[in-house]
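Next up: just one chain, as structure tokens, the form predicted on its own.
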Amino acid sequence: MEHLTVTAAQQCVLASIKSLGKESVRLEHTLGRVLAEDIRANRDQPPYDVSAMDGFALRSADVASAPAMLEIIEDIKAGDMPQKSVQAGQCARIMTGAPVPQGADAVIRVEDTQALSDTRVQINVAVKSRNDIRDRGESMKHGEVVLPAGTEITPGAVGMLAMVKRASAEVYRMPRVAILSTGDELEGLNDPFDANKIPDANSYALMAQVQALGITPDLLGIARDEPAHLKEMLQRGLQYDVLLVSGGTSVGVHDYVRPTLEALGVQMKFWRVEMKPGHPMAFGTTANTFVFGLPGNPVSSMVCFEQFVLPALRRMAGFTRVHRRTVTAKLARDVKHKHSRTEFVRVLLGKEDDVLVATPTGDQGSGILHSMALAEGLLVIPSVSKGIAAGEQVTVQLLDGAEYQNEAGGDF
């Protein structure tokens, strides 16, 4: 099983992937993991049926023929628990979140009343019992599963933990990842400047499309084009539950990585997905350690990490929404189409008409890392396709950061 399409692919590599083991972490860091746990609410909230409203506390009956004139018994702040009971023809003065007296089965705003001194108020409009009141329980009830297990910890859900009073939870390990180059014409980064080698723009990239799902990776450099070398460099990566190998997945006499994972023991799933950019596109697998072995032209390596790694990662992280969101566009312009392969087209995204458009970010070749810079979607082409003219709907695959916009939107 060597050459396959990319939803093949895509099913081998996510077959092989399960969640890691489980870790616990304060809850200053949980954002962006994944709950390993349920977990339970410690109380009800609120404690006690609360105001909703500023304003007065009173029995419904009392108002049925509004207006109607209440005696104002006491004040109560949030914080503060009533200390007299409500009887006929009285109230009392309530704050927003402050428990409702006994006797009161209603609250009345502020706004339809008239105070008339410091101790009788009139009260303007006729309310039905439990109005403007939150019942007890009614955020969260003692014992109920408030967050399960597999939720994404978003900034509610953080929320939610700090209600409960949990400064740590159990949530999914994050993969360990090594990000390793390949190739004597390479130049690393803090290298003495070589105009007839290639600058390493693909660690970079690739470190930074893990940082963007909140992992931290090791680069680990360039492995020369030498076995030896190689073997130490790919040992090393081997230490690591997902290793990113950049280059040397070509057919090349000097292309010495496939021999030397399959030495390491690596099975390798697949070598070659019918896609561009990335048909060099390789997956494997040890007892340990998920292997990826990304084309050397970077916007290949890039368009690779987005179709199988990083549904991996977020498997791997416990997320089960793990691939990027689509939306549908209207191409901008025609777009040719020669191949048998499935095609990733970097695009821009505008509006026309509150029309979502797709405009191709410029040439396209695999090589040319500035298509990728500036893309914001990968405009997806079926191997099936003939070109795509202008006008005519596609599908587009959000990049990070893809889904913000410059207007609120919405009649606010």
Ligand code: AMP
Given for the second form:
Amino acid sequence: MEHLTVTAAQQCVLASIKSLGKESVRLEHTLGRVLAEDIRANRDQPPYDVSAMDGFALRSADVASAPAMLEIIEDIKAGDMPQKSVQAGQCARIMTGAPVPQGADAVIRVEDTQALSDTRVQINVAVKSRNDIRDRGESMKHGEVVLPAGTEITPGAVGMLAMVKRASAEVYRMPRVAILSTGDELEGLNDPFDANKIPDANSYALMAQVQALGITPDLLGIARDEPAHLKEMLQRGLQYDVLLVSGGTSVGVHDYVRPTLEALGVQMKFWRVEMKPGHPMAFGTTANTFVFGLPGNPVSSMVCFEQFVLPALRRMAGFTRVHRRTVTAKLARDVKHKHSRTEFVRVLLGKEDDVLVATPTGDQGSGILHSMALAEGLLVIPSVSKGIAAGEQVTVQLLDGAEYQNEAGGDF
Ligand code: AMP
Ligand code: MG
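Same protein, different form: I have the form predicted on its own, so give me the form predicted in complex with ligand AMP.
Full assembly next; the chain just shown is listed first.
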């Protein structure tokens, strides 16, 4: 407990968290959610053999020694049903997606033909049986699972849901999240300006981190460093699935968060993690609520959110991929590492000769929120490292926004 690594703490958090229950949501609101049911096809698609081309449906035997002359017996558009059966020496003009008529076993594209009149066409090349015909059920077969439970709903998945006419779907419920800041020195966003106070940045930075996951949290405000007031505020927070409290989790005489949580029945699992920034970092549970005691320093609070809260919230929402994507990059300049804690250095990412390069965003003090505002990633320095030299390979966790770049990435 005294020397808990980041990985061990993460495992401790994830071991106590399962996905929440299911709920039915309308198709318009499914993007970014996780399916809690298998979605099955409600029809064969296409519903019959259809033409893959604009051209002519014919009998392949008739054109085996092309060129050949055929009689056109009807026009079949997408949405039409064929009225006639194609006999020897005959064909039907057919559009992409239209049903292939009885008697025909192949389609030839219009480019390989020459119109002679409205009712006669010359076929210039031979085609094999089934040429340019899409088989009934080729895209999906009635009853087959097209999206399994656990699928993250992307725009493509929304399209699939519409394809099988699902106006609503069962997805995992999103956690309800409360955010509470603590500290007598804090000044709320709408409080009058006082040069001696510290603006409450954490409520809003955490709010935004939660929002980026598609969840709208409730801000409970600022609790004073006074046990009765803190208790009342924490009690409100314990009504939620997840309570994020920042500040007051260290061991100072006015750090009442931990004892107050314990007095409210929260079972604390840990309250310190061997990491920098973010040393005082607590986690506890009740029957219905997960409580994260985040450090007061704004950068520490955000970094701890990334390591512990983000995977927990994603796990609750049903995701199996709960961690930030990591990439390997080349370090732009030396970074020192003299302690035995895992360190998270805020970096910018760029490319040099197709190699990702990570550059630290200036001063890394845990109170310097600017470093986090600029950052595209968190470079992870392992606890055992003795420092990393420029040019060495490092692991970087990507942050929100890192998935976009200036250039299209090539001349495609
Ligand atoms: P604490 O963990 O309460 O000792 O706070 C550590 C540092 O973070 C102190 O300098 C606090 O003023 C600062 N701090 C705590 N909460 C916040 C907050 N909500 N917004 C900005 N800074 C904070
Ligand atoms: Mg404090």
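By rigid core we mean the largest C-alpha set that fits within 1.5 Å across both forms. Here the structure is a predicted model, which is why all the values come from computation and not from measurement. Positions refer to the first chain, counted from 1.
Peer 1: Honestly, after the rigid core fit, is Pro382 moving at least 2 Å at Cα between these two forms?
Peer 2: No; Pro382 is a residue whose C-alpha shifts by less than 2 Å between these two forms when the cores are overlaid.
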